[in-house]
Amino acid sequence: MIQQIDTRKVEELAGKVIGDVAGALSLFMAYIGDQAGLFDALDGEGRLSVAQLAQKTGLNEKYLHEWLGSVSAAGYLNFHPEDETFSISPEQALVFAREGQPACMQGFIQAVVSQYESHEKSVETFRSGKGRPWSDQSECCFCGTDRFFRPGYAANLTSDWIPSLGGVEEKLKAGAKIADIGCGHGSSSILMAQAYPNSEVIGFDFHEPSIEEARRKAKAAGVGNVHFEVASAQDYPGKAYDFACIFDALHDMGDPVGAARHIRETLKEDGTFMLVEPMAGDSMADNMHPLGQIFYAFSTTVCTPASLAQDVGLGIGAQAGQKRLTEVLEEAGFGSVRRASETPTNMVLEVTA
């Protein structure tokens, strides 16, 4: 059967692809600019010519000319044709230059670049149907993930998420025992240790290089009430925790039910488990938007392969949604799951016995 081709639809889709290609290259240019310190060099300097920026940074004028053309065409910087200078607005600086600000997107961009860095392994994994361990991702992925999530945790964790839980903040202020499971580079653990100096925070992760980095960061931050151990979510040591938390990691686990069950068994009877997961609806139809597109993509190359590489390999994915997560938690023996808070990118679930 010969199908009629609607040329208008072809043109529209091709136009979208061109926009996507432009966006992909713009992210790569933004990453280069970040690593070379160019956005920082422009921040607060007003208008600079190519020559002035080259003198300020010591970089090749010819490279700078091409790079500035690309990022300015993307709207990441401003080009002033009347005197052929370039500038960064305060809003652009927040997104591209100011590390630690919630609006800064460089960590997200770095995580995207990491996937292209290891694209051959991603294709091989996808075609094989097998898992790919978290440890097999590039170092750029670990750093980018931490760098992206850290500002959101800093902006919300102790000011909104923990206060939204019933009675937890009071316990942590008085002095409690906290388990941060799947802590990665330790940003969330360190934030809680700083905010609640009377509490003891223990960060666990099965990826030893991440734990080593977390220890370095804790030492640099000068916090003494946090320490880190290499352990999986299913068998981390200790009992009688007042508070346990997982940030954007349960869906990466091969056995999330087993992990949640171990958390329940190691919590005090009146303890609370806070689960922070990517924002998602309960069906794929609910997630047909740019954020869903991004999370499904990372789930294809990072989250689901990590789960499939572990025992059980449940692979619930980064867009599991609250309904599916609740099923996992109830199977683990928890009796109550409540949406306590949310941001545009995350849902925060209060989980109790």
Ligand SMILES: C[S@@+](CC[C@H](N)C(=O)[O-])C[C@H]1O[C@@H](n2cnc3c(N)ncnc32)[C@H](O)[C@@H]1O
Second form
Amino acid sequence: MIQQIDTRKVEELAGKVIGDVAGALSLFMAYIGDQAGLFDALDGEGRLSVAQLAQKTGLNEKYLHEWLGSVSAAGYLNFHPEDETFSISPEQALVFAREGQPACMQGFIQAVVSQYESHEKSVETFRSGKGRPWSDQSECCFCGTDRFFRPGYAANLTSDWIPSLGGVEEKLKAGAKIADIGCGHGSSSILMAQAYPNSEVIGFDFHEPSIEEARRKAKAAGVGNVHFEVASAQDYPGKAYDFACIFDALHDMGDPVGAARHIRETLKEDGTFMLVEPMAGDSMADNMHPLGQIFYAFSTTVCTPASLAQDVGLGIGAQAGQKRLTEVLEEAGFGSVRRASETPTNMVLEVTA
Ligand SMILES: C[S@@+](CC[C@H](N)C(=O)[O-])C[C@H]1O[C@@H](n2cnc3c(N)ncnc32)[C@H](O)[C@@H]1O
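The form predicted together with this ligand, contrasted with the form predicted alone above:
And the full complex, kicking off with our chain again.
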């Protein structure tokens, strides 16, 4: 059969791919700039020549010249041809230099770059259909994940998400027992411990290096009412929790039903489980936008392999959506699931008996 080719459509698609190639490389350049301290070095300095930036940072002028050309062409920095200098605007600084600001994208970028670092393993996993444990991802992936999620938690967790749940904030202020399951580097646990000093927070994760990092962070922050334990979601210790939460981790678990069942069994009768999951619609058709593009990609190389590497290996994926999550929670024995809050990237579900 002779297929008619619409050359205009081919050109359009090829043009889009060129834009994507430019974007992929720009993220890598932004990562180099982040790790080499270049955005910070430019922040607040006005215009600097290549030689001045080289002097300030001690970096090779030849490399800086090429790097500055790329990031300026990307619009991440500004090139001033009249005097051959470079600058960072306050808006660019918020996105590339100011660690901890909600607009800072460096954690997101680090998580993307981490996927290129182990691309052969991803191909192998994909072709074999086997799982790939979370622990097999690179260090850059763990740090990038925490760096990416933390500003969103800092901006929303205690000011919006917890207050949106019925009666929970009052309990936590008075003093409650909190389990943060799949806590990773512990940012969410530490934020809750700081906001609710009368409460006791226990962060659980089965990835030992993450728990060690969480302990280091809590110590550095000087927070005493939080501690961390290596434990899996299906059988972490303790009983009679007032509040349990999972941040962006249920879909990474092999047995999310088993994890949710254990939460139900270890919560007090009137306790609340707050489930934070990536924003998604209930069908793939609802997720055909850039956020879906991003989450399905991470799900292909990180989340779904992490789930398939565990017992049960349900692999619900990072775009499961509220309907599928509700099925999981009801199978675990919970009676009520309500969307309590949301951001453009997360949904917050209030789950009760
Ligand atoms: C995407 S990370 C999220 C980490 C953290 N909650 C955050 O928001 O930064 C997923 C975490 O779930 C943990 N995890 C996955 N399956 C688990 C299981 N069955 N039991 C305990 N932790 C698990 C991983 O070790 C990882 O730290």
